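In the form predicted alone, a lone chain appears below as C-alpha cells.
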Amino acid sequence: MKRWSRWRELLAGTAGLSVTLGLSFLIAVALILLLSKQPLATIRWFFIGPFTNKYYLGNMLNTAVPLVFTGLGIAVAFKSSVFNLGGEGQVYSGALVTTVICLALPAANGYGGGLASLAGAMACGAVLAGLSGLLKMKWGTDELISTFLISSAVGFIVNYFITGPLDDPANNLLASYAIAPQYFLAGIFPPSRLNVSAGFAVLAAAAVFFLLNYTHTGYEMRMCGLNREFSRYGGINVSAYVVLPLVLSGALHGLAGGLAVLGTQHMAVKDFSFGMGWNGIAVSLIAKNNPLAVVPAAVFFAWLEAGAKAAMLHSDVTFEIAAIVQSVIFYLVTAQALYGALRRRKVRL
C-alpha cells in the first residue's frame, strides 16, 4: 500500500510537471510569434538549435556539469531540512583554491596535482558551508542568512586575488595565470569544450543517491529532515546533522568550481560562477531533491540557456528577448516544483 502511494505521488508529480512544461512552451512560442520577425527560424533555433551540431551539443552538456554538482549540493542540504544559500561563494572559492594549487605545482604529475587541487576545492567549500552549520548548532544562527553573508564576503576576497596577486597582465580577461596543460581534463566531444567531468557528474549523482538511500548516515539525515524532534527522541544526534549536510553541500559546490577550472576555464576568471549557486537551487527544486533526477534537470536548464544563445545568433531576436523566453519557461517550471515541495512539506507537518 505504501509503495503504491509513492508511485501515485510520483505519477501525479510527473503529470503536473508535464502540464507546466507544455504551458511554458506554449507561452514561449506565443512570445516568439509576437516579438520576432522570423518566428519559425527563432522557434527552430531556440528548441532544436542546441542539437544541430557537435559543438552546440557538447557545450550545452558542459554547461550542465557544474549545475549537477551545485544541484546535488542543494539536494543534500534540503533532504536534511537545512539550507545553503552560499553556493555562489563556495563554487568561486573552490575555483580559486584549485587554481592556486595548480599554479603552485607547475611541474607536478597531472593526476596527483589535479586530485590535490580538487581536494583543496572541496575542503574550502566544506569549511565555508560547515561554518554556518557550526553557528547554527552552537547559537541557533539562521543558516539562510549566514551562508549568504559568508558567500558574499568570500566573493570580494576571491576577486582581490584574481585581479591582484594572481592577475595575468597578458590576458584580455580579468583572470589569473593559466594552469599547466597537464592539469587539463581530457575532452570527449571535440570541438566542444565537453570533458570527462561530465562522467564525474553522473558518478557523483549516483554516489549521493546511494549515500542518502542506502547508508545509515543517509537514513539519519533524511529522518532529521522529516522531523528533528522525533529523530532526537529516536536517539539520533540531531546536532551533527545540522553541520554534516552543510559540509557535504559545500564540498560539492567547491568541487563544481574546481572541475570548472580543470575542465573548461583553465584559470580563475573573475565572476565566472555568477548564477551557478542560485541555478543549483532551481535545479534541485525541479528534481524534487532526487540526486538521480538532478542530472536531467541540469541538462534541461542548460538546454534553455543554449537554446536562447542559438536563437540570438541565428535569428533576429535580441539577447533581452531570448532571455525573456528562457526565463518564462524556467520560472514556471521552478514555481511548479517549489509549489509541490511546499505542499508536501505542509502535508507532513
Partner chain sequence: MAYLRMRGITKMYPENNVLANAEVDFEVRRNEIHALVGENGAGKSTLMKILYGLERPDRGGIELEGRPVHIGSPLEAGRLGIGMVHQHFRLIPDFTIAENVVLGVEPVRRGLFLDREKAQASVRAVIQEYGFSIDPSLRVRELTVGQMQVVEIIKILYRRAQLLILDEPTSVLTAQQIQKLFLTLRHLRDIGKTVIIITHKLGEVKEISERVTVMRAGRVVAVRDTAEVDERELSRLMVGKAASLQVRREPAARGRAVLELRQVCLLGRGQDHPLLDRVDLTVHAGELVGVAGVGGNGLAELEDVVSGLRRVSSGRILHDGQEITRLDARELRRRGLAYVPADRLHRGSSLTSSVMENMIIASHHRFLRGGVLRRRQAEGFASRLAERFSIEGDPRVPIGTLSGGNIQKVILARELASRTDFILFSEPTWGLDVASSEFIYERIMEIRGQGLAILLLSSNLDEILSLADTLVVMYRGRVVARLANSGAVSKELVGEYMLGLKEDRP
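We call the rigid core whatever largest set of C-alpha positions still superposes within 1.5 Å between the two forms. Residue numbers count along the first chain shown, from 1. These figures come from a predicted structure and were not determined experimentally. Compared with the form predicted in complex with its partner chain:
- Relative to the superposed rigid core, the position of the CA of residue 51 differs between the two forms by less than 2 Å.
- In a rigid-core overlay of the protein, residue 317 has its C-alpha displaced by at least 2 Å between the two forms.
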Second form
Amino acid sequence: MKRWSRWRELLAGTAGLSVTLGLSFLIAVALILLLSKQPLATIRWFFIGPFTNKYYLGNMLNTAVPLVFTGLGIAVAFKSSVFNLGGEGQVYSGALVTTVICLALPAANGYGGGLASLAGAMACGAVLAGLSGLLKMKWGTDELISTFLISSAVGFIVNYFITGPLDDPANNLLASYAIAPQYFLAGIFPPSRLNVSAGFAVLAAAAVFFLLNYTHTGYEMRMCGLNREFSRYGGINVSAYVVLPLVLSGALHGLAGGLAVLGTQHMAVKDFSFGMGWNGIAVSLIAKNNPLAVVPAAVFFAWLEAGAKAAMLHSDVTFEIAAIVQSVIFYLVTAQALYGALRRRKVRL
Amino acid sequence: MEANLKQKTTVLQRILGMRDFGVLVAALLIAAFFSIATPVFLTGYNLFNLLRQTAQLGIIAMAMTVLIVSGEFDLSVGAIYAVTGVVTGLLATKAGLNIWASALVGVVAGLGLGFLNGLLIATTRINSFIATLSTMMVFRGIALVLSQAQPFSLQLSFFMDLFGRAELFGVVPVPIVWLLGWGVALYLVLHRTAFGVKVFASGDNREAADLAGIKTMRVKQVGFLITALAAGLSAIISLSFLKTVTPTQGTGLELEAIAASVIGGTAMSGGVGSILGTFLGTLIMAEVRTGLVLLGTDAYVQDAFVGLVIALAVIINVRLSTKKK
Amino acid sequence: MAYLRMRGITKMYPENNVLANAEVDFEVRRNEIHALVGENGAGKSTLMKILYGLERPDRGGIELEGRPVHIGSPLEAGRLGIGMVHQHFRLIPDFTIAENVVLGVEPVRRGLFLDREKAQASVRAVIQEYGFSIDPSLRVRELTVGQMQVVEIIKILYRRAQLLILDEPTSVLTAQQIQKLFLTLRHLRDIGKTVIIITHKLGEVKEISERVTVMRAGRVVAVRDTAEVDERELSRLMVGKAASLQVRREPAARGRAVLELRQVCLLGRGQDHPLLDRVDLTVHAGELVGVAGVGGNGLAELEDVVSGLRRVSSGRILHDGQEITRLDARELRRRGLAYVPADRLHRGSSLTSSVMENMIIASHHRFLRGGVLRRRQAEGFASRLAERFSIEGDPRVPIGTLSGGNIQKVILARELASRTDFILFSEPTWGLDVASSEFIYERIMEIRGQGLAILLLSSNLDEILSLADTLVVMYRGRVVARLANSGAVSKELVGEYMLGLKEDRP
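Having seen the form predicted alone, can you show the form predicted in complex with its partner chain?
And the full complex, kicking off with our chain again.
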C-alpha cells in the first residue's frame, strides 16, 4: 500500500519531465524535417549515430564528463536553495588555472603537478562563487545576479590570457600553449577521447550523494535549503550555508574545467567550455537535483550533442540543431522546476 | 542630514541629481586621463567616433535601464538583436523584399520576441533573470537556424545612409542622431510621463504599486517591449553601417548593457535609475575602450578591462544600494 | 439610516479550517467614528478586508447608503469612496509625498506627460483643505512614522474617500503622535467623513469613538454607544467567560532564578514606539511564568529575543547568572535552550523533511561519527521519541503529512528531549483539538514537576490562568502587571490589564 503510493508519487514527479523531454525530441524531429532534404537518414543519425562505433560512443561519454561536474555543482547549490548562474565563468577560469599551473611546472611529476593544477582550478571556481556568497551574506545581494555578472566579467579576463600572454603562435588556434604530456589523463576507450576523468565523474557523483545524504554538513545544507528559518531556530549557522554551497558549487565547476584540459583539450582553447555551465543547470534540473541521477542526465545531454554532430557529418543539417534542442530543454526544464522554487524565494536570513 | 546636503549642492548638481552628477564627474575624469595619455583622444573626430561606436550599446542600455528600474532584467536583448538583423537580412537578400519592409518585419519580429518574454514572465512568474537567460538561448538558436549559421552581406545604399553611414549637416554621424533621439524619447518616457512613475513604483515597492491600482505586470511587459525595440533599432543601425549580418552578432551585448546601466547608477534591485546616468555610463565604457585602443592595446585587453569594470561596478552598486536601505 | 451595512458575512479560510467570520452583521452610521474591537483572531481584520475588497466572503452582502454593492478589489472599494490605512504602510520610499499620493491617479498633460506641478499643487490643496501641515515635496524616506501615516490618510482623502478604515493605527505611534492622529480623525468626522478604527486598546476606544462593535471568535457579540458602556464591560465582552481547563496543578517548588531579563528594550526598524520597553522578567526553577498579552503588544518580540533570533537593543539577559544577551540561537542551543515556537509550521518544523530529520535538528551532533551522520541511530532515536509521545506515523514520512496535533507533538518531543533547565513555549495549543491540548498541558505540568523553569507566552487567557504560577501581562511592549496566580486572579482582571485599562507601575 505504502510502496504503491510512493511509486505513484515517483510517477507523478517524472510525468512533467517526460513530457518535457518528449517535447524536446519532437522539436528535434520537427527541425530535422524542416531543414533536412533527407530527413529519415538525418533522424537515424541523430538518434542512433552516437552508438554506431566506439569513437562516437566514447566521445559522447567524454562530453558528458564535464556536464556531470557542472550538474553536481548546480545540484549542491540548489539543494541549499542558493543559485549559481556563474558556472560558465567558473569552468572557463578553472580550465585557465589548470593550464597555467601545468605550464608553470613543465617538468614536474605528472601526478603531483596534475593534482596541484586541479586543486588550483577548484580553488579558483570556489573563490569566484564564494565571493557572491559573501556579498549575499554581508549585504543581501541577489546571488543570481552577482554570480552571473562576476562570471561574465571573468570570461573576458580569461579570454585575454588565452589570446594574449599564453597564446601559442605556433598553433593556428585561439589557444594557449599545450601542457606537457605527463599531465595527460590516460585514455580508456581508444580511439575515442574518453579518459579516466569519466571515472572521477562517477566517483564525484557518489561523493556528492554521500555528502548530501549521509553527513552532518549535508544534513545542515539540506535543512537550510528546505527551511532557513527552521534551521536558524534549530541552531544551524545559516549564514555559513549561503557561502559554503556556493564554494562547493564553484569548486566542482572549476574541476570540470580543469579535467577538461587535462583529459581532452590539453590546452586552454578560447570559448571551448561554452555551454558547459548552462547545460549543467539543465542537467541538474532533469536529475531533480539528485546527484546520482546527474550522471544519466549528463549522458542524455551529451547524446543530443553527439547525435547532432553525427547528423551533421553524415547528413545535411548543421550543428545548431543540438544547440536549439538543448536550449528548448533548458527553457522547459527550468520553467517547470523553478516555477515554484523561485516564486517562493522570499527567505529571510 | 539629506536636507543639509541639499542646500550645499550646486545648480548643476540639482539639475542632474546626486547620482548622475557622480557619474558625470567619473566620465570627465576618465576623459581627462586619456586626453593626457594620448593627444588623439580629445579630437573632434575621435569624439564623434566614440559616440558613433557607442550608439548601439547606448540605445540598448538606456532601454535596459527602464526595465531594471521596473524590477526586471532582459538577458535576451543580444539574441533579439541578432534575430532582427537576420530576419531583415534574409528578407532583403534571399527573399528580395524591399529593404524598408524587410527592416520593418525584422523589428516587428524582435518586438514579438520581447512580447514573448513579457508574456512568459507574466504567466509563469519565473524570475526574469532565469527566464530571459533561457529565451536568450532559444532566440539565438532561432537566429542560427534562420541564417543556417551563415553570415550574409547587403548592398542597399540610401537606407544604409539613413541609419548608418550618413552624417547630419555633414558632420554628425546618423547613429549619434539616433542615439540622442532615442535617449530623449526614453528620458521623456521614464522621467516625464505617468508611465514612468509607474515604472519606478513597480520596481521600488511592488505591493504599494499594486494597491495603488497600477498593473505592475503590464508595466514590466511594456518594459520588455522597449528593450526589444531598442535591440531592433540597434540591429538596423548595425546592418546599415557594417553592411553585414551575422547570427552570432550581439553576443554579450546584454552584459555590456547591464554594466553600462549599473555604472550609470541604476540599482540592480529596481526602483532607482536614470536615462542620463545610463547614457553617461555607456560613455564611460566607450571611453575606456577607445582610450585603450588609442593606447595601442589589443581587443582582448579591452575586453578584460571591461570585465574588470563590470565586476567593480557590481560590487560598488551593491554597496550603494545597501547604504540606501 | 445606516451608511454602511454588512449583512450575514461568513468567511471560512480553508487552509486551516478557521471560520473567521460567522454570520457577521456590521453597521456604521454616516459621520461617526466607529471602533471595531476584539482580540487577535476575533475576525475584525477579515471583516475589513472583505469591506476593502481584499477578500471575498463566502456568504453575505454589503450595502452602502442603502444600495447593495459588490466590492471585488481595492480599486472598486476606492471608487465607492472607501479607503484603508494598513498597519504596514504601502508607500514608495524614494518618491515624494506628492508622487506617492497621486500614484495610480496621476494628473497628466496632453494625455501622456506627468504634470508634476499640478500633482504637487493638488496634493498641497488637499493638505490645506484638511488642515494638515506637511510639505508635499519631501521624500517619504525622510519622514517619521507618524508623518507616513498622515501621508497614507492624505492618499485616501485625495481619492475623495468618504469612509476611512484604519487598521490598528496607534500600534506604531508614540503617545504624542496618537493624540495628533485623534485630532485629525475628529476633524475628519466634523467635516463629514465616516471612520472605522480597528483596535484592541479600550482606552482609545473610549477616547475617540462614538459607537463600538465588539467581536469575539468570528462573531459580533455587542454593538454599543461608546458613552453608554464602560471599559470593564468592553473588556469582559472581548475576553468572554472563563473556561477552566482540566489541568492538575501541584503547588510549585520554586528554586533558583534560571532566566532573567533585565530592562530589555527592543526598537523596531522604522517605528517610533519601542517593541519591548524595559522588560524585567525572572523565571525560577520549577516555576511556570505565563506571559499574557494581545498580539502586537510585545509577545512575539519577547519570543524572538529570548530564543536568540533577534538581538535586544539594550538591557541584559542572564541564564544561571551568566550573561547570554549577545548569544544567537545557535549558541543558546548549545547551552541547552529548549523552545516550542508559535509558528510551528515554518519555524518549528520543515514540512517537506521527514519526522526523523525534524527531530534531530537541534541534536544531530549527537549522531555523528567523523562528520558522518549515523542514520540508524538517528532513526532509533526518532522512533523511541515517537513511541513515548504516541505520535502516529513512520518517522521516515515527511512531517507535513501529519496532523497539526501530531506535528506539535513532534516539536514537543524534540524540545523536551534536550537536557535542559529552561524551556520557552509560545502559543503551544493554538489551533489544536482538545485532546492534543490536554496532552500538551500534561507534559508541561510534568516537566514543571521535574524542576524546569518554564516561560509560557500565550494570548489564551484560560491557558495562562490554568497553568501559570506567576502571571505577567504585557501591554504596548511593557510589563503592566506581575501577579502570583492564586484563586483570586480572575480572567476579567487580567483582561483589564491586557487591554490597557489597568497598569501597575512596577
